[in-house]
Amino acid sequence: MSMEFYTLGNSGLKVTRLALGTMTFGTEWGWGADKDAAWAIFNAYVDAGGNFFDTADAYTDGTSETWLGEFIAERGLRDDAVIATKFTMNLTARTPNSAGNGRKNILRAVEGSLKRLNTDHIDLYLLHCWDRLTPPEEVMRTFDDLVRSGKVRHVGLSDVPAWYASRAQAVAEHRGYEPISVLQLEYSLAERNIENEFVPFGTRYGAGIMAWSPLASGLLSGKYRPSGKGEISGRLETLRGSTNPGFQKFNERNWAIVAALEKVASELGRSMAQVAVNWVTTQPGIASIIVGATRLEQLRDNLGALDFVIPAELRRRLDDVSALQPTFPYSFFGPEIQGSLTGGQTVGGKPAGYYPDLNISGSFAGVS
């Protein structure tokens, strides 16, 4: 396959459409890849042309960052690699200022990540999760200080409310701080809530969406079935009793999505995982998709997700079965009420090409 390069948001940072998620590097959490398997997965991704790596200081108790740093150094890829890592969730913290999004913890966390990754800079540094405490003004000022110091190149937010992201971007614009280039958010056929707020925000205000869990933690890979006859050793089964909403996927709506996805994949002659990843990749506002694996064959299958087009009729089936039920205030934005806002006349949105196309190619992308 051939990897395409896109810029992240309004930045000049060029990344491949598929990013390698390394939360699976390490077995400390009871699932994941050992070092030999992680090395094989890393090499297969690089050899396929990938340049974008996602990790976090909390992943597998720091093993993920450490191994990623070792692997990049072993291949001599630091100038080519784009490393994204995150702070917030210090799972071993014993004091309140050793976790969260305050300035004190950000400055502590970045030094730890730089050491584990064995690098002098982080290409993309992200707030991992809203702590419900720290104002965006403090986060954005600290981000800007890190960029000015040279320790960080670009910044982003993950798992925050839309209002918080909007405020953070407005603060950056008003004060001349480094802007938010990336929103890292869960997105899949089974989890489409970002379409209400984050996709419009990202496309209008320069933040590309980096989608995590495009397979809904493995639900959409085909390994699970409502009958319980599928694989029972996967992550969702291991974490069945978890209170983490990212792992609570077994419900009637999602089983209907799995059934429809299986039929579409069969008609296309593709794996369910490939179709699920393809659908996410080709949705509006999506800049890059994080794919992770515990086995080499899983990654190789995911790498084939961009080699085909889902026909309109099959795509409509997936859209319909996974569609969100309109809730307030979005239920007010349909044609019935919107018509009364335009004097009963049909009014289009912006003309084609109104928003700049951030797709790149040729010499700017470093490819021919």
Ligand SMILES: NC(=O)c1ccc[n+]([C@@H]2O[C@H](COP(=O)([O-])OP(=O)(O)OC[C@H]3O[C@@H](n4cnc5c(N)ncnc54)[C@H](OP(=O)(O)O)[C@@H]3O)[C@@H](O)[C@H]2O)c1
Second form
Amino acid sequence: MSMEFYTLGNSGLKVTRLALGTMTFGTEWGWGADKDAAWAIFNAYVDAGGNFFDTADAYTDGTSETWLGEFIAERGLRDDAVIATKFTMNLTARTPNSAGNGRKNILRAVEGSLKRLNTDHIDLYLLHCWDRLTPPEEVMRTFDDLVRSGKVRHVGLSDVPAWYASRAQAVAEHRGYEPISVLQLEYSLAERNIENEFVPFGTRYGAGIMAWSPLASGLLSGKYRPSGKGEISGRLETLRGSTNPGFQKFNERNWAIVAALEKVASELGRSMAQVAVNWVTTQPGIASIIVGATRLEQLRDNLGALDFVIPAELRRRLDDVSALQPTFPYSFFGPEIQGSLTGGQTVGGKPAGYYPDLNISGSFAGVS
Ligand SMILES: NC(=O)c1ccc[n+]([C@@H]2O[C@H](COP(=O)([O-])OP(=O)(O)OC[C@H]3O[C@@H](n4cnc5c(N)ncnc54)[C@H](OP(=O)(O)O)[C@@H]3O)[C@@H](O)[C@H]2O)c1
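Form predicted together with the named molecule structure, per the form predicted on its own context:
Once more the chain from above appears, this time first in line as the rest of the complex follows.
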């Protein structure tokens, strides 16, 4: 495995491209790994050179954070490990202020995470999901207080609207608060919607995108079949009928993607999971990819995802089958409309290396 280090967004923190997701550490939710399996997965990741761990206060009712803290201590890795954890979703909350993104809950949640992780600081603290209520000013000021107090090193946002992230970053910039270093969002061949807003936002304003569910919760490993109900065990089978939008993956569009991916993987002599993770990692604006596993063999498979290049013709097939449908207003940013905004002249945008997608004389992502 190639474990290159990258900086976390515009910060000076160095992280490996593949982060280890620990949402599967613990059996509380019915589809995770027991402690022995989680320990084996953790060790395989560390031994391969990985340094970036993702968890959340809500995962497996706190077991994920607790085991991660224990494992890091057991290997004596606290100084080397980069720990990301999140607040918002307190699944045992019984009162309105013991969940969500208000200052009162953030300050409650951070103490619980520090305790379970058995550490005095969190390297990357993330808002887990927009609560539709708390203004970005309150979140960014609270984040900044936590950084200044030494409890948190860097901050990020997960699962928020792009306008909210943009406002939060502008508030941080203009008020001198700690800026957002990371946007953590779902991204895979089966879920490409972040390309419209978040990739341009992240690349312009210094937030690295950390992609979650690169295998669409296991769908892109190829283990599920359109007619395969009940034939295979796995998270998506266990959660059939779930109302969580992240777990609703069985549909015609995704079966077409799985079929194309299967052919490409076979031509490359690679597993479908490796090709799917490789594709995400090499997409524009993607900084880190969070791989998850319930079994050691799965993690070993996924750790081999960066050892090869997907040739252009095979990549085009994957791009085409999974392409976003042009929707408004993005349909107005292609050459058909934009060409009329430059007096008929070719305007090359910035020199090489600056925002390449701004080159309005060329073709646009998703619009040819
Ligand atoms: N910010 C957020 O809202 C958010 C949301 C979700 C996840 N996350 C983070 O992202 C991490 C990764 O997400 P994810 O677990 O959904 O990622 P994923 O890569 O889409 O799915 C991982 C699951 O797919 C199956 N799998 C993985 N590798 C496989 C292989 N090689 N062959 C066959 N099956 C394989 C396993 O599940 P089965 O064995 O059950 O099939 C595994 O648990 C999480 O641990 C968490 O840290 C963040």
